[in-house]
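Here's a solo chain for you in structure tokens, the form predicted on its own.
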Amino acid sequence: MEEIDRRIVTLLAQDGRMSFTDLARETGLSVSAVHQRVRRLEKRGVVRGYAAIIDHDAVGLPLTAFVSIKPIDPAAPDDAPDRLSHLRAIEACHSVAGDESYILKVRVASPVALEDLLQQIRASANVSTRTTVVLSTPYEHRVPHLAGEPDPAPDITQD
């Protein structure tokens, strides 16, 4: 990917509703030219879409957990993502290496439907589950260092 094109995936990694005018700014690019960029990264699948990112404990989802999963019968399908694709409290299904097979980020309202979820996953996909509680979130949407850029300088600054 060029120097320019990975410049432009930052940009509206930090800002997904940044105008093609602030790109063109940025990026010292023209408008057009950056409209192009966009339309190709898009169609190549660098850039998959945009959305907005919700405040979950205003939505009434503060509960935040994940769920490692692992087969009860090891000879069983591995159909476990296809089995729980309708439980819409599972954000995220991560296949991993390790003991477990998937893990799974699920944000629910209350310790008791965390409880109620994990006996739909359990039930579901014929599953163990081991789950980890999140008790805070220092940060989370950051946006990625793409291959080729040059490391960020640290911050020093002092008091």
Contents of the next structure:
Number of protein chains: 2
Amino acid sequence: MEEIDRRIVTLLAQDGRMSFTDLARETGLSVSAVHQRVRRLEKRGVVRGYAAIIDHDAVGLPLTAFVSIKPIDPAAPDDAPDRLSHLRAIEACHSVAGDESYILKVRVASPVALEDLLQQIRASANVSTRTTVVLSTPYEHRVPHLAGEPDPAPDITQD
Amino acid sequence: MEEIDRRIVTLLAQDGRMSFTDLARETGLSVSAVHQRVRRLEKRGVVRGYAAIIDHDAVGLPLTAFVSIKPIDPAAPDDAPDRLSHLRAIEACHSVAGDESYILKVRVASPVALEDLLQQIRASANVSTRTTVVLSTPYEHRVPHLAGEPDPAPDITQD
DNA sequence: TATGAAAGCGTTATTCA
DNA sequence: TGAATAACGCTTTCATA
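For comparison with the form predicted on its own, would you give the structure of this protein in the form predicted together with another copy of the chain?
Below is the whole assembly, all chains and molecules, this chain first.
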């Protein structure tokens, strides 16, 4: 992936509704060229989709927590993500290195809802849980800097 | 906030580029009514923005980690989020309850880049760090169910 | 890959209910 | 608040290079 594609990805990560016209202006390409590149980025899965960023407080889910889970029976097959995917309060599930096997990010309406969710998690996946409650979120959803050389383009110039 | 707004928010959270025409069809409102509601949701901050969802592997940032930080000097004023905000590899910063004070979510290109970032975090905010490396991410960015009663409509049925 | 042109469709402001 | 209209701008496709 090269410079212009990185630029497009960064712009769309910052404003997912930016128009092709604006993207064209920002990148110096024609509208149809950007259009083509965006569709290619989508098809290749570089851009996986678009989402509105929601204020969870405003929407009745003011309590965020990280729940680390560990299997009760370490010999059992580990299909925790599948067993938990029906719990819609779970926003994300990451497999992690370390003492515990997964970190879940959850959003709920209240402490009681969290208590209930934890019971469902333990029952659904046969795991123990360790929960870290989020008090506030200074920032989230920041867009990283997509630097110059991820894949150092082996220079096979031979002329 | 009521039913139709929740519907709109959910639809936009799932597809941030959905057109007003489609939103109108899905909600049974006219285009101009949805338009008005979306603008109001944006102005009120319920919808805080729009973002493309990026495949970080494809973009040269395949390593994700959670970094928990704790101040070296607990008496010093806690302005870690401000001191760290220049580090663009930090995608999110959550203040948390528990032994540590913040959890950072970071995205980097390689283990060496992570090592470097951790040193910058420690130096910038005068903290110790504990890092949990993400091995894989079964799912992320799921849209929660915005249930009927954020404000549980006190059931005063008495008959 | 990039461009420009043309058709169709979506967005937005305005007006009225 | 919601609907209808109309002007305008954006998206998408196509032919071309």
